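Heads up, the chain below is alone and in the form predicted on its own; it's given as structure tokens.
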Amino acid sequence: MSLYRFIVLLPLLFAQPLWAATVTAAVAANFTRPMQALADRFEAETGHQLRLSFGSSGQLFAQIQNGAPFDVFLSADQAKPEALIDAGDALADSRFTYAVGALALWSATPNRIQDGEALLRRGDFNRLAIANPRLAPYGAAAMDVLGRLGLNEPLADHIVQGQNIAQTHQFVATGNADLGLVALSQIIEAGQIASGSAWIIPSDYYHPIRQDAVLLSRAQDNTAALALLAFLRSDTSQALIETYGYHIEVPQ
């Protein structure tokens, strides 16, 4: 679809249809919390049905690959978007950023971070949780951390993985690690950090996380994936977006 036809078919997308059609997203681990908020109002607007399914962007990458039938895929980074492209999976002009993710250093304990840093470089814990590095960008932003602090290897035998982001940030809530890196995102509420205690690690100890969402080529027809779309670029989503501790990106 080019983006011409993209553009005027905007004022439809959210319009109220005549018919229902549904939309079936992949959805990074990270963006669970804010996507599940989109997905009611964006229900309620556009009278679509979305179906989400939620893991590491390197999971749902894999079962893209293999014939999942997804329609729009919301990455934790850029890469995977981009390699979909020039498979021709997906669809160039539709692809944007709709986040910009933030790491934080977090324990379930409340106090327990006082200086994040520093705790890190004491080593005075028994498990540090990060996502696969392999599968999930929070995971390979994670070793960014680490590597600038120089404490990949003094801390090697500290890390135990997550398969992606969500299951990262369950192993530090349920006590069987310590501390992990996580995404802002899943302890975040209302600006303030919902629970336990934590460091916001500054964004340049690590690349951006540049999070692309992307129309699978499959659906260049689907009148609610294009809605989806249509719908996260919209200044009331990025709003919320920005909530959960993300960063919007205005174009340039």
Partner chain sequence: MTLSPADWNALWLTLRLASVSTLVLLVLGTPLAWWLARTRHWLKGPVAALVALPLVLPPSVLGFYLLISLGPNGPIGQLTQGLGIGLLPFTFAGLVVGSVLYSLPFVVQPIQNAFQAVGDRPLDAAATLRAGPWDRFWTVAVPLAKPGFISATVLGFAHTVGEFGVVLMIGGNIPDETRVASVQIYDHVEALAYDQAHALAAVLVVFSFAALATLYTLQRRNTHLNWGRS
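The form predicted together with the partner chain is what I want next, because the block you gave corresponds to the form predicted on its own; please supply it.
Single chain only below; no partners, no other molecules.
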């Protein structure tokens, strides 16, 4: 190929179909793995381009309030999308629950957890890692579980807190904590507990961990952002999310 022709064709490398647009999504860290899987499908199906920023919901919230260039926010809770709507930074009618988090008692040691509730009551373990209940919805759910079992006081000296659910998982994975109350989505792979042993906490032991998505005001005319939210609601996406260890609610 001549140099001349190469230069003429060069712009094609950066070309996009006319109808394709770009959406930037701020995504809660606990949803990283399913979101990456969903992103590939979304781009393949729609031709739109999806850029992902992962972080803790609190950090992402603060960044959005201070003008971060995000179009869609997938929070780990409901409170932050609500607060953004109240502040006029997000659109009320776009909000829906894209996933409901599930909690599991987990140990990195196989067979360590046979009867999880009895193990917690016996208290024969060194540390129980939970996420910081003030910051992380999974931490608040962990406190619900301990409260329901009446173990808040007895286990107070055993508890260590991760700043988020990722760090809580890390404390258990490295063996520094015998047990941890982690997100089911962190330890499940293809529908199975990937390593160690676990007790999936009955969902009536804690308040549901509803994770809400919302369209941010700056993106109200962004076709790719609207397409992403519709894609997340779809049955196939919801079914995929379920395989990653979340419960789902049929979106209205």
